[in-house]
Amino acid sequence: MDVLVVGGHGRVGIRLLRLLAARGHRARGLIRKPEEAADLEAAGAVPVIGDLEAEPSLEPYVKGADAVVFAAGAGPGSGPERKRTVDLGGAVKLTDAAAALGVRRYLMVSSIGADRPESATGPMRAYLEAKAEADRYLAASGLDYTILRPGSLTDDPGTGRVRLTTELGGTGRVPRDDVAAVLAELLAAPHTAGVTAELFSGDVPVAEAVRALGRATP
């Protein structure tokens, strides 16, 4: 499988790409720093150097991928209107391209938070209100989306044990590790497709969490 991670040297996208290296994927990691891009070949990845902000288009980069992944994000210093141009814009312009090239599968790493963001203030309320934007731009997109929205993202080690569930308005933990297993794990369960689930630390197997995730929905 080609899969597009754009925010391929975040924190979150690193990780899923050696995971998906590792299974034996085509791993490619948009990137707009080249100095980013030996990091990623020393995962397994293949960078793909793009400006996700200043592009009007990202279809050169999806083209000839069988999934898209975005993990991109403006990051916590940013102002509302880069929240804007990355949170929200690069989603809907991976959304755009993903349509228009037939590329269907589409995992969004969202947030908690991101179904009331009217409950937020300050730059955190500017974060909620893009990413609930993406979210529902995606929703509306007919691709066979799965949302996911982690806790609160920790460095510490995977545990492989997970809390995942369609029933939003948790809060929680989760190391950036399980976080990326996860990603891993739905890029191969077309069932969660129109799925929004959240993510926080738990105890069962990432594999069965994901098995079970769309078939109890309630």
Ligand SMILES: NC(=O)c1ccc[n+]([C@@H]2O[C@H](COP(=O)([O-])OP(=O)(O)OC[C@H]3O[C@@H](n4cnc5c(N)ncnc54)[C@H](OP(=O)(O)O)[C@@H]3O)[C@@H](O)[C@H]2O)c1
Contents of the next structure:
Amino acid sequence: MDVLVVGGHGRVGIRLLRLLAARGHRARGLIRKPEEAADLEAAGAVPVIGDLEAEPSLEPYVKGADAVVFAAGAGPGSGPERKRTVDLGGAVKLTDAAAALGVRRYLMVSSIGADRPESATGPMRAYLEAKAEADRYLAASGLDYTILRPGSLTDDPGTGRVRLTTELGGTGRVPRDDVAAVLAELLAAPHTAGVTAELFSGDVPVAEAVRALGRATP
Ligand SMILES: NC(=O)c1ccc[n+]([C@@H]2O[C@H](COP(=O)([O-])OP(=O)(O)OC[C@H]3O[C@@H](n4cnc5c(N)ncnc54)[C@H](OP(=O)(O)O)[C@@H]3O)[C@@H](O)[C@H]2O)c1
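Mind sharing the form predicted in complex with this ligand? What's above is the form predicted alone.
Zooming out: every chain and molecule, the one shown earlier first.
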């Protein structure tokens, strides 16, 4: 599979690229700083240089992909304007490019709280509004999307065990290692198309949690 990860040098993005390359996929990472290319190559990935905000269309990068993953973000130090141009605008451009080229599989790294941005204050509110709008745009696109909403991300080592649930409104933390592991598993799980799920640390092995996702629970 050829997978384009947007936000390829992000802390989730590079972990995902490493996992995908190890599984034999062509793992391409979109980055805007050429000096980060060597880190992607060391992860077994193919660096693709491009700026989400500056490029009018992401079609040239998406071309040839079997699936795309949005893992970029303006980051906590950014103001409301960049939440609109990266967290919303970048995700929308990726949706448009995937739809135009018929690349049906799209994984969105969203966030807990995107189901209720109005309950947040300060910079979190602009962030969650951007995430919510990006998620709505993707869900309306007709693509085979899965929206993953992790809790607070940590750099703790992954445990391979998670809580993945379509019940929204939770709180908690999850290591970036485990977010990447869930994303890699979702790419091989077409039954999760159309699903929005929250992700936290938990006790269910990643493969089992993804297998159960979207299925009716008793
Ligand atoms: N932090 C949390 O607790 C939390 C919780 C839930 C969800 N999330 C979401 O999880 C995702 C992954 O988080 P993370 O911690 O891995 O993020 P991260 O390490 O901050 O990585 C984000 C990446 O996006 C890239 N980016 C920003 N603007 C760009 C542009 N114009 N063109 C190309 N790339 C650009 C950044 O590259 P540059 O270095 O070039 O800017 C960076 O590599 C994000 O969508 C985040 O919003 C985060």
